[in-house]
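Okay, so here's just one chain, in structure tokens, the form predicted alone.
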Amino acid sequence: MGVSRRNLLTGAAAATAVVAFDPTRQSWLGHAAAQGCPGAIRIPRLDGELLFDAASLDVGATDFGHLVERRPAALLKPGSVRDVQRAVRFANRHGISVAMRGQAHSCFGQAQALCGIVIDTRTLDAIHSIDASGAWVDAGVKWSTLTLATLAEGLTPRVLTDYLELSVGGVLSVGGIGGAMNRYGFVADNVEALEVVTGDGCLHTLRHGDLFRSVPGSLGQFALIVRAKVSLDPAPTQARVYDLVYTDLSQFIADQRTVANDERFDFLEGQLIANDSGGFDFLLQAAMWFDAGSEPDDAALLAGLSPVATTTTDQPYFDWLNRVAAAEGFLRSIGLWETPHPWSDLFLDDRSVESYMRWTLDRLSPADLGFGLALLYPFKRRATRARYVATPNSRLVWAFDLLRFPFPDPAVIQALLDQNRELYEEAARLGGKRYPVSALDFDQADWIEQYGPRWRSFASRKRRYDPRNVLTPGQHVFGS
């Protein structure tokens, strides 16, 4: 598949330049083997590289979760969008699965393709243009890189995830959640245009229409995002951050509802924080963007709220956006960044959030998080538009995330994975949904429940845009 002559497939004897594919044995062939195989399919040339060495396949077999390993047959480092087209067209023709891998920050093999081709988009990392109409960027560009580039032009992405070292394509494929989505929806709701490759290997530039409305948040099931035009707003220079501490869950939830409903803050999130009794207190964390000389009205913003303690700080806007970088550095320093991460990510129904959280807090302790954290915060469902990011049918929806960094004891990891399933099933019983980056083994029956009435249209679009079911097998939406 466009293999450069230095790409090698090492076998039991000697390394051989790969020039063809044997569809009968599902194996790659060198010159001599291809000559003796009448059904061999010659591989077209690529601008990038198709790699078969053990180190490259190890990259394609892992993700941030370090819980599932599915080894691909090859790893593609594309040199162009055309390489993605060629790879998908080849895979579609011969029934090989394909997955797009950005920063691989999923937790349960979602970007893997067992015995297939993993496309590593880190080589597609160009920012093509930035202006008030948006930023055209390749799928492999990291949000940190894009944000710094837009800030240099006085602009900023409208909604960002808390961790900026994620790829644009990866975030848009799953939806993308963050503290600004109460006003503006998911990250995936804030794109002006897309370039995508559908399962037949065709390239489409989209600004409207069914495919444009269907791809964001659809888990790479219909098409692979190769470029996006990200919506931009004028950028502030400062963030004023309000940390409001609560000891009472009911008051914490009530105050979050208040500020979500009236949209008084630019940013809203909430956390569970360990207390001295071995349980949790609660932190409402909100922020307002501003420039010097136009400071927020603290009294108006905090009116009607009842925390037990409040702290207010100002910091540069980008420093606030990039606040997780310090935590990443610490976790790397103690060896927990590259260990298993049994994260749980759910969307909760507003009508049952308090009863669900009381049920959860009876089963959850700070020790279950290790060096991680737990997030709980609401957003308005009407602000979201991505068709296939499944959320509860309530006016407010609550993101509930257990971002666990435990010590890598296999028994502990398995217990936390079992707890993830228990937490999900109780949430689903109460109308909740899964946010699909989490460490939770989903089969097709789970996905049918997840999408509910939208399952039929989801399956119909899969048949239309990826008829041979080659795209993104790691989500297990349509089988393994």
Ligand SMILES: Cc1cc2nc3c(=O)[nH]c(=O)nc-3n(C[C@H](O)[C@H](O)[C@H](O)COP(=O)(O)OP(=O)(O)OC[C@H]3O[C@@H](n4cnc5c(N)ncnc54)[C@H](O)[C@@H]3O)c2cc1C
Second form
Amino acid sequence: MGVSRRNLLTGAAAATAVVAFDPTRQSWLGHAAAQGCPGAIRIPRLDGELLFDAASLDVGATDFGHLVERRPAALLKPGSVRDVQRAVRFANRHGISVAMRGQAHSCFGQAQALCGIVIDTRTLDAIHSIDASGAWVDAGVKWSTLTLATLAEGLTPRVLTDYLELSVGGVLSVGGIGGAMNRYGFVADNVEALEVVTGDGCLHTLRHGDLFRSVPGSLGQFALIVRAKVSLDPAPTQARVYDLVYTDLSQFIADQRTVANDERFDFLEGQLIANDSGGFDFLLQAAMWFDAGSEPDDAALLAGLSPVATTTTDQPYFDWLNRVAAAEGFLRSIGLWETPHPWSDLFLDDRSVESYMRWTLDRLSPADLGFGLALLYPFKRRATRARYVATPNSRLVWAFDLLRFPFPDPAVIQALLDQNRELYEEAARLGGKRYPVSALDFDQADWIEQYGPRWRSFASRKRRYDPRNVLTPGQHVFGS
Ligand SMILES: Cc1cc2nc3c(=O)[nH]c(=O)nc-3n(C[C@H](O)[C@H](O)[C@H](O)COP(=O)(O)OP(=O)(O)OC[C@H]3O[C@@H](n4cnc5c(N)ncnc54)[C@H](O)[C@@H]3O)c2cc1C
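Starting from the form predicted alone shown above, please give the structure in the form predicted together with this ligand.
Below, the chain from earlier opens the complete complex, with every other chain and molecule after it.
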């Protein structure tokens, strides 16, 4: 059952449709019940659908993590930007929480809203324009769809996440990390303009100013993103990928620092790779974009580096961007895509990265990743601009991610969640921060520590832009 302008206005549907909300009982009311309930709140007319059947509420209560489930009171499939405004105004007026849900690839309920309204942005999926000045897109468009559309015009988003089946709005709200950020910052640093709905339900088109600078990476706390103009660059056709293997952590870190500092590669990441002794070796993974006839100079790019083995491969640019698709297919085939994912995502301080990683490697085994992988790579902090993506105060920052696909044994999952907390606390003690897409139970004290000196300005912007604290409760930044 759902509420839309069409079925609200037609008599036949109206006989069964829900038309109001009872805030006392937190329940939806039909015509007859609404008339007998003095406090009933009329639901605004919508271009899309407000759903409250069990299957829709289950959608709103789940995410990729499969670790926490908080049921909303309703799931909105917006038919327009105005629907988002109506829902937020309604929520604001009646003190109901509201959260945007992109692809829900968060791991710990970040896009959920207990007893609130979850707005499923998959129906906001239009690409409005693409040219050299950027791509205007709805928040629910996936990066894979956008990238294919821009490539058809000879253009590409400047920074992309490793996995492209994420929503534009979701990634811009958390920051967005990937191999091009050493040069260009977070995905969220590469937007020309935004359309957002603040906590009072007002729509703002932003190209500069405080809200424009505050929203990217602010976890949906100040406003919901409904459209974005994503920065584009001319697209290459090919990627040359360099896989450099290290058995020595110090050498791996030294070489990563060298190539991050001189920015010699277009793309820079790294991984821990399981070795035969039950521990880890290390992979520096870099890439250069090129077109036929202007191949990269391998000798110059690899000069001064000391891996124990190097492999070089060429592939079409989009195949490289879309490389996680094959892993997804495999993980689905062995039944580990829809199971619990206790992921850990941290930003480490360069000054302590080596000692932290030695401490971690004493505790972490390949078995802790299941069929997943661990990423470890640096980026220049000064390339990043998003005010509220908290990173350590070091010139280079290291992304350290445990993308775990374990067998779904509850005891194993709990042990991995406990390990996430232990890894976070040691990282935080050394100046590290959390990348807030992971499976980590954070309360307000943790957020105050996360934002450090920026907490006061974060809280004051929350009061200004979402004074009734209705937006995005699943991050638990301001209680609930
Ligand atoms: C296989 C896989 C690979 C991944 N790879 C990467 C990677 O390479 N780099 C990276 O950075 N992350 C990666 N992630 C994590 C991912 O970025 C986050 O889960 C991110 O939030 C994804 O977008 P989403 O559409 O799934 O967002 P959701 O999980 O739906 O939402 C994330 C948060 O943003 C809020 N939100 C969503 N849409 C909006 C909006 N329009 N306006 C305001 N707030 C909104 C939600 O309420 C929630 O708090 C990966 C996740 C998976 C499962």
